[in-house]
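Just one chain is shown here, as C-alpha cells, and it is the form predicted on its own.
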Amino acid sequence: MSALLELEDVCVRFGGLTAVADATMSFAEGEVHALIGPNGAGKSTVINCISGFQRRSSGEIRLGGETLPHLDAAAVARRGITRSFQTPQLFSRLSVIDNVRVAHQRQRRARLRVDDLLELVGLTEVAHHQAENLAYGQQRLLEVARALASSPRLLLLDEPAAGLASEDTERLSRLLKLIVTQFGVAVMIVEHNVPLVRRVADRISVMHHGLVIATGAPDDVLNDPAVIAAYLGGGNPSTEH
C-alpha cells in the first residue's frame, strides 16, 4: 500500500513543553492505522497537527507525496482529511439528517447521499429527531456520518469509542472496516480501547511522552516489551479495555 499521509520528525512544542518530538510515520491509502498510547502521550496532538488546528514547531507533513504548507483547518478539509473530535462538534438543534446534510452540500462531488449515509451508521430511525436528544453513542456515529459525507481520503477519528456502549463499539467496528473497504478511505484512529484496535487496526503505531516508541502490526506492537512498558499502571495493552 502506498503512503497517503507522511510525517516526518514532527514536532510540537508549547513554550519549554514539548507535546511531540519527532514524530514520524506514514498512513496507507487503504488501511486502519491506530495510535495509541497513555494519557498525555502525545496522540491528539499528532490529529490536531495533521487537521490543521495546530501548528507544528518544525518537521513535515506530506498528502500524497506533496508538502503540506502551514493551513488551517478548513485548507486541510478542503484537501481531503476531515476529522471527529473527543466530544462531538454537532449543530445540536438541528436534525440528525440536517446536520449531515449541511456537511453534504460542501462536497460537490459525495460519494453518498444523505440517507445512505444514515443508513450506514445506523441512525436511519432517528433521522428527524434533534442531533441533542440522541444518546451519546450515537452521536458519536452522527459525527463519523458528518465526517464522511465530505468524502475525505483520510478519516481522523479521535477516541471514537469513548462512551460507547458494547453495541455501538461493534457498530463502529464493522463501519471502521466498511469504510476502508467499501469506499477506500484511509483511517487514522486515536484509541484507548486496546481490544476494539486489535480488531480493526491494519498497523499500530504507539506513543510515550511525545514519542513514537513502535509502529507495525498488531500483535507485533501490542506484545513488545517496550509498549508494555509504557502501560505499567494501567495493565498489559494486549489485555486492556
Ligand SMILES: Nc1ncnc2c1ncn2[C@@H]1O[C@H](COP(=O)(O)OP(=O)(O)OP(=O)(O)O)[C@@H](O)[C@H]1O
Second form
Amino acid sequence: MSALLELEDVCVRFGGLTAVADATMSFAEGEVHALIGPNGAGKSTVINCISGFQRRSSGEIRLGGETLPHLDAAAVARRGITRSFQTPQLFSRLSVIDNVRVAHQRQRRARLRVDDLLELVGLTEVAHHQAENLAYGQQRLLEVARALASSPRLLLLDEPAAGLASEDTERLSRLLKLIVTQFGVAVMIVEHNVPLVRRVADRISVMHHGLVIATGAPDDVLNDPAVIAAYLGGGNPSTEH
Ligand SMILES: Nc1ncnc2c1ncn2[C@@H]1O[C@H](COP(=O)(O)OP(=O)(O)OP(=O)(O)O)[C@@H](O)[C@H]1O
Ligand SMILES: [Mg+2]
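The form predicted together with the named molecule is what I need now, so please give it after the form predicted on its own.
And the full complex, kicking off with our chain again.
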C-alpha cells in the first residue's frame, strides 16, 4: 500500500518538554493505523500537528508528497484530512442532524447523505435532539459522523470509543472497516481500548514519552516486550479495556 500521509522526524516541544520526538510514520489508503501509548505519550499532539492545530517544532508532514502547512486547519481540511477531538467539539445548541448538516454543507462531493451518516453511527433516533443532551458516548459518535460528512481521504480519530457502550463500540468497529473497504479512506485512530484496536487495526504504532517505540502488525506490536514494559503500571496493552 502506498503512503497517503507521511511524518518524517516530527518534533513538538512545549518549552522544555518534548511532547513528540522525531516521529516518523505513514498512513495508507484503505488502512486503519492505530496509535496507542500511555497517557501523555504524545498521541493527541501528533493528531494536532497533522490537522493544523499545533505547530511542529521541526520535521516534515507530507500528503501525497506535498508538504502540509503549519497551523492552518482549514487548508489541511480542504486537502481531505478531517479529525475528531478527544473532547467533543460540537454545536451544543444545534440538533444532532444540524450538526452533521453543517459539516456536510461544506463539502461539494459528499459520498454519504446526512441521513445515511446518522444511520451509520446509530444516531437516527436522536436526530432531532439537541447535541448537548446526548450521552457522552453518543457525542463522540456524532463527532465521527461530522468528521465523515466531509468525505475525507484521511480520518483522524482521537479516542472515539471513550465512554461508548459495548454495542456502540461494536458499531464503531464495523463502521471503520466499512469506510476503509468501501471508500478507501485512510484512518488513524488513537485509542486506549486495545481490544477494539486489535479488531480494527491493520497496523499499530506505539508512542511512549514522545517516541515511537514500535510499529507493525497488531500481534507483533502488542507482544513486543518494549511495548509491554511501556504499559507497566498503566496496564498490559493486550488486556486493557
Ligand atoms: N498545549 C500544550 N502545552 C504544553 N504542554 C502540552 C500541550 N499539549 C500537550 N502537552 C503535553 O505534551 C505531552 C503529550 O500530550 P498529549 O496530549 O499529546 O498526550 P496523549 O498521548 O494524547 O495523552 P492521553 O492519552 O492522556 O490523551 C503531555 O506531557 C502534555 O502535558
Ligand atoms: Mg490524547
